[in-house]
Amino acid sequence: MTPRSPVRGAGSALVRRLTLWIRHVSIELQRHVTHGRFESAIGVTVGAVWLGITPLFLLCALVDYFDGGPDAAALLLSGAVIAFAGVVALWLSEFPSALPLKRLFAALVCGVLAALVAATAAHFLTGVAPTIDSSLAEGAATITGTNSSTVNPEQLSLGMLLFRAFGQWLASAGLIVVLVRIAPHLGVGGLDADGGVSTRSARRLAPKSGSTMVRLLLLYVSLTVVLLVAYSLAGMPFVDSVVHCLTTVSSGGFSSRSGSIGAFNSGAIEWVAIVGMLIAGTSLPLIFRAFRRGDLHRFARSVEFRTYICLVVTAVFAALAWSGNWPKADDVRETVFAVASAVSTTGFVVRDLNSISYGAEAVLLVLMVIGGMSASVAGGFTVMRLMVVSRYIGRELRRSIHPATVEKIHLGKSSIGEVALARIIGELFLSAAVILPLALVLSSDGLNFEAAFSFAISALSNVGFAFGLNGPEEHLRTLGTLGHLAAASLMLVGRISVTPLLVTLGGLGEPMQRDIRRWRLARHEKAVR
C-alpha cells in the first residue's frame, strides 16, 4: 500500500510563499545596488548593515518627534548619513564569486564594527552619551545585547529608549544569520533534540539557507509577539511591555526602568520575565522542530535541553541552600528569576544582588560563564561545550588509567570529531587569555577586584550586572576612558566568539608578515653570497 504524501497546511504554504518573495527581494537588490567594480565581501556586509539599520534610525526619530522628544533631529541627521555611507559602500563594492572561511570571518567582524558605529553614532548625536568612549559603550551594549549601561533610562526619551530595545532585537536576530550561515565553518555547534549538530540541522529545517532562516526569524518574530502579549496581560504598560518583550526575547536586558523588572514590584510579571528569559537561552531550532510537529517530547529527548534545565534547578537549590535561611515564596521566585537571568545572559535584575550570599554570587557567575544552550539567542560558552569539555575530562581520566584506551566522545546519538573538540576547547582557552589582562585593566580604572574580574566575566559572556559595588549595574557607570574601552572590548569578543576575531587580524597582518619574510630572505641571501 502506497502511503500517503504529507498534507501540508496553510501556514506552511505562507512561509514558502514568504520565502520565495524575500528571496527575490534580496537577489534583486543586490543585482541593482551592489555593481560596483571592487569585489569585497567586507564591503557588501558593511553596506547591507547601515542601510539594513536605517528604518530603525526613521522609525524612532518618527516616534520621538510625535511624543515630542529632543532626539527626533539627531536621530534622523545619523541616520540620513548613515543611510549615504550604506549605499556608498554599496554602490563601490560587489559580491565577490568566492569567499574563503578567512573573508567571511573578517565580513562578520567588520559588519558587527559597522553596527557598532551606527549604535555609537547615535547615542553621540543625541547627547545621551556625552563622551566618545561612553558611546561607545552603549554602542557596544546595544549591539552584543548586554544589560549594562552608564544612562538612567527614565531620563531617555522614547525615540532613544525603542532605538536602544530594537537595537538589540536586531542583533539578536542577525545572530540567527550567523547561526544559519556562519557558525557551521566554526565546527563547535551543539546538538539538537535529533542528535545532530544543531547549526548543521538548523540549514537542515528547510531544503535551502534561506529559506531556513526565514522560518528561524519567523520563530523569533512570534515568540517577541507571545511576550508582548504576556506582559500586556500580567498588568506591565503598553510602551513598558514593548521594550521588555524586545529585549527578553533577545537576552539583552535594557529596561525602561532604572530598577529593572524589579520596579514593577510585580510577581506576575517576574514570572513571564522568568519564562521569556529561559526560552531565549533555549535553542531555536529545537524549538522550531517541536512546535512545527507538535512533539513536545523532543525537549525531553534532548540531551543539551535536559543538561541546561538541570543547571538551571540545580543553582536554584544551590542559591537557596547557601542564602542561610529558610526560603519564602518571594525568596524562591526572585532566586529562580536571578539564575534565569544569569544562564540565559539577560541580565534583568529584581532587587539589589549584594544582599544574596557569597555562594549564590559563585553560582551566578559559574552560569554566566556557562550560557544558554547553542543556537540560541544567549551568549556565553553555552551548554554543549560544557558537556563536550566535561566528558573530554572523562576521557583522558579513563586514558590515564588504561593509556590504550581508543575512546570518541558522544552526546545523545552524535560523536564530537577531534577537529570540533580542539576548536572548542581552543575556544576556551582563547576566552580565558583575553578575559585576564582586560579584568586587571577594569581593576586599574576604578573597581575593586571582585567587581573587575565579576564585571568581565559578565561583559563576556553579554549578562551585564556584576558584583562588589553598591548596585549590580553600577561598573559602566564607575570606569573611565580606558575602562569603557576594556568593556567593550569584552562584550564584541564575547557576541562574535574569539575565533573570527583572531582570524581577521591575523589576516591584517598577513601583508607584514610577507614584507618581514622577504626581507628575511633576501638578508640571507647577500649573507651567503
Second form
Amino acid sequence: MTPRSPVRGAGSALVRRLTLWIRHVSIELQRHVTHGRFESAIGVTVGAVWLGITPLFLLCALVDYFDGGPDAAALLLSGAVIAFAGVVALWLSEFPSALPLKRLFAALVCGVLAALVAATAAHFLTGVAPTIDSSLAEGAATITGTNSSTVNPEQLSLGMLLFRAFGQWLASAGLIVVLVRIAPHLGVGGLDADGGVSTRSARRLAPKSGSTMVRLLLLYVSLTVVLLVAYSLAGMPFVDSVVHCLTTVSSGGFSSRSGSIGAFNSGAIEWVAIVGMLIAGTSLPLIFRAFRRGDLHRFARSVEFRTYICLVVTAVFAALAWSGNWPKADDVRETVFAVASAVSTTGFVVRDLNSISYGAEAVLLVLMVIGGMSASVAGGFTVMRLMVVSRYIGRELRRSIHPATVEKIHLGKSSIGEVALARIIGELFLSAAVILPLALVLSSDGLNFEAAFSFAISALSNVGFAFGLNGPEEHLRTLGTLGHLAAASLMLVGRISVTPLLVTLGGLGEPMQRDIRRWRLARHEKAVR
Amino acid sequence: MRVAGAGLLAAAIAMMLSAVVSVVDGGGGATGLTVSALLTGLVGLALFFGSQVSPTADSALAFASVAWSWLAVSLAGSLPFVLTGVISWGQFDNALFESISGFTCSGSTILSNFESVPQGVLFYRSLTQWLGGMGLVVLAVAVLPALGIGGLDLIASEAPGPTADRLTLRVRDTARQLWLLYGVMTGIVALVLLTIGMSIFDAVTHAFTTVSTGGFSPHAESIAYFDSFPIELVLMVGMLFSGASFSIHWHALRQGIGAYRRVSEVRWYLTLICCAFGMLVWVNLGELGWLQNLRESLFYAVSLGTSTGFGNSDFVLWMPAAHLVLLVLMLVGGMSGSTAGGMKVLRLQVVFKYAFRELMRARHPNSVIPIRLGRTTIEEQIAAKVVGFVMLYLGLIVVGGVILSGLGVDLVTAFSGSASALGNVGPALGEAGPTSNFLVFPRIGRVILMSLMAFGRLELFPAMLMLVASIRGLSQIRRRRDRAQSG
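With the form predicted on its own done, generate the form predicted together with its partner chain in the same format.
First the chain shown before, then all remaining chains and molecules of the complex.
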C-alpha cells in the first residue's frame, strides 16, 4: 500500500479540527439561544451602538428621499442591516454581573469599532467612497471628528452630507458619555478617579454620573442650537448652517463646501466659526458651571482655561509677527481662525495654507499636538496634560540640584497624584511610539516628508488639514490603500487613546502569552531536573 | 575657573600643534594660529594658577563650572578662524559656530570653500572635535553619572566601571584611564586608514573626528571624496566603537569580549542600528542599485546612529520614508558613556519600559511592576529623571524648530536642524543635508543652533542649571559684600 503523504495528512487534520471547532461553536450558540444569553459587555456595547445609530440612517435616508437624492435606498439598506445586527447582538448578549477592567477596555474599543463599521458601510454602500479602504478612512474621519476626506462635499447628496455631519456630532456626544461614565474607571492618560484631573471637574457637577452626563449633553445640544442660529444670522444658508453647527460644536470639521468655511467669503461667518471652535475646545463642565450661575469669573479662575487662551493669543501674535507683512484686518481674522481651528482640532480652513509663513505652519503644528482643554470634545494631547508635563520637567530640574526634595505637582489648587502623572507620561510616549511607524507608512505611500509627518500629527489629533502638499486637505486623496489604513488607525488612536487599543490588542494575544509562559516554565523545570 | 583654565590651556596646545602643521604644509595660517595659541594660553594660565577648587563645591556649582568651561573654550576656540582670515571679524558669530560645533563634536559647518582654507586650520578644526571628545569622555563616563544627570547614574547599574564617586578624588585617575583608551583608539584608526591608502593628513584628521564622533572632514564632500569602501568600513568600525560606552570598553579590556554581551544597552544599540539599516535598505529598494543601497544605507545607519555625521552620499535625495528613519537615528544617538550625542540608547530603553509598564498597569491597576534594565531594577527616582530629561529634550527640539521656522526656514530643515544640533549630529534634512552647510540658516538661527549644540553636549540639565547656579553665585557675592560693608 502506498503511504499517505504528510501534506495530505496535515491538510485533513486541519479540516477535522476546523469542523470540530465549527461544531463546538454552533452547539454553544444553540445552547445560549435556547437556554440563555452570553454574558458579554462587548456584545451589549456593539448592539447598543448599532441600534443607537440606526435612527441616523433612517433620518438621512428620509431627507435624501424627499430631496430626490440617489442615496436614500442605500442608506435605508445599510441602516436596516446595521439595525438587524444590533438587535441580534443585543438579543444574544446580556451585561455581565462583574466587569473586569480589561473587558471594559475591550468593550470601549469594540464600541468604537462598531461605529466605524456602520459609518464605513454607509460610505461604501452609497458609493461615496468606491473602495473599502477609502470607505474605512471616511468612516474613521466621521466617527473621530477629523476633517479629512477623499470626496468633494459639494458632490455629496444631502442625505450623506447630513449623515457625515450628524456622525461627527454623535461621536462627540458619545465622547461626553465616555468621559463621564467610563473614563474615570479606565484611568487612561491621567483620566482616572484617584488623582486624575481631566474628569474631576466633570465628576463634581452632580452627585450621580448619570445626571452629570445628562447636564453635559443638554449643554452640548444647547450650544449646537445657539451656533445654528448664529450661523443663520451671519448669512449662511439653512442646510449649510445645520451641517456647520454640528461639525463646529463637535470639533469635527466636515463642511458642505469644498473650500470649507472660506467658501462663504464672509467675515461674520468666520467670526461665528472662531467662537464656536474655541468653545468646542473648552472644558464642558467649566462652561456649564460658569453659565449655570452666571459666574463668568470661573473662566478666569481656571488655570487650564487661562493657559488655553494664552496659547491662542501667543500663537496668533507669533503667526502674525512671522508673516513678514504688516497685518491687515483680514489677515488677523484669518490667523485667529487658523489658530482656533488647530487648537480646537476642528480642521476648518479659510484660505490656502501654502500661503502662510513657515513660522505659522510650525505654530499650527504645535497647537494641533496640544489640542483643546481636557473634558472638552477636542482632540490632541490636551492643555492640562501639557501643563502637567511642563511642571514635571521643572520638578526634575529642581531635583537635580536638591535630590532629596519631595515635591508634589499642583495645577491650581489641586495636586496631581504620581499614578496619574505616570499615566499621562506613558500615554505621551505610547502615542509617539505609534505615530512614528504610521508616519513611515504614510511617507512610503506617496507623501513627502513634511506632508507625511504633519498629516500623521493632524490625524492623531483629529484635526484634518496638514502641510506639504498643494492643498490642506489633499493628503488623504493622495494616499493609497496602505496610507488610508494608516490614516484611519491614526484617527482612531487619537480619538480613543492608544492605551485602550493596545490593552485590547494585548487581550487578544493573551492565550498565546499564556502558552508561551507555560512553555517557558516547562523548559525551566526540564532544565532544573 | 580652574577647570576653564585647564580647558583653555589644552586648546592653546591644540592651536600650537596646528600652527606646526601649518608651517610644515606651508599653506599659511601659522601666524594666526600662533597668536591665538599665545592669547588663549595666557588667559588659561592666569585662570588655572589664579584660582583654586572650592572644597565645598556642591552639585549646582559643579554643573556651572562644567558648562562655563565649555563655553570659555569654545569662545577662545573661535580665535584661530578669525585670526587666520578664514572667517572675517565681521562674521565672528560664524567662527564661534564652527568652534562650538567642533568642541561639542557636532560636525555642522558654515565653511563652503574648503580648498581655500589652510591645512593648519583644517587640522585645528578636527583637533577641536578630538579635544571635545576627550573632555566629553570624562564628562560622560565619570562626571555626569556621579552627579546623576538625567538618570545617567544608570550607566553604573549594568557595568560598574570607572565612574568617579567623588569628583575631586577619583576623577583624575578615571580621566587618565579613559584618555589612554581614547588615544590608543585614535592611533589605531589613524594607522589603519593610513595603511589602506589615505594620506597622513587625512588619516589623522579623520581619526580625530571618528573617535570623537564629531564628523568634521577636511573635504567638502566628506567621506564621499575618497569613494572607497575599505575606508568607509574602517570608519564604520571606529564610529561603532566610539558610539558605545567607554565604560564598557574599559570592562571588556579587563574581562574579555563577554563584557559586551552582558550589557543590555549594547544589544539595544546594535539592534537599533541593524533595524535602521534594514529599513533604509527596504525604503531605498528600487531607488538605488543593490550594492550602492547596501553600502550607503549601512554607512548612514552607523554614521547617524552614532551621531558622527560623516556622509558618503546625499541622503536628501533619498525617499521621504528614509528621512524619517534617519531622523529617529538622530534623536536617539549612541550609547550613554560614549562621545556620541543624542538622547542616548539607555534613555530610550528606560522610556520604552516605562511606557510598557504603564500599559501593563492600565490592564492590571493594582500590580507593582518594576522597570528593569537587563537584570537590574531601576529606582523610581532615576526613571523619573530619565523621563524628565527625555521630555525636556523633545521639548527643546520643538521650541528650536518653531523658532527656526519663524525665522523663515522650511519645516523639515528647521525641525531636523534643531534635532541635529541638540543631538550633536552634524547634517540635517532638507536644505541642510550632508553636502550643504549651515549657512542656509539665518544669522539668528545659527545662534539658536549654537545654543542647542551646547545644551545637547552638556546633557541639558547642567546647561540649564548653569544659569541658576550663576545667579545664585552672584547673589552670594552680593550678600558677602553687603555683610563686609555692614561689618
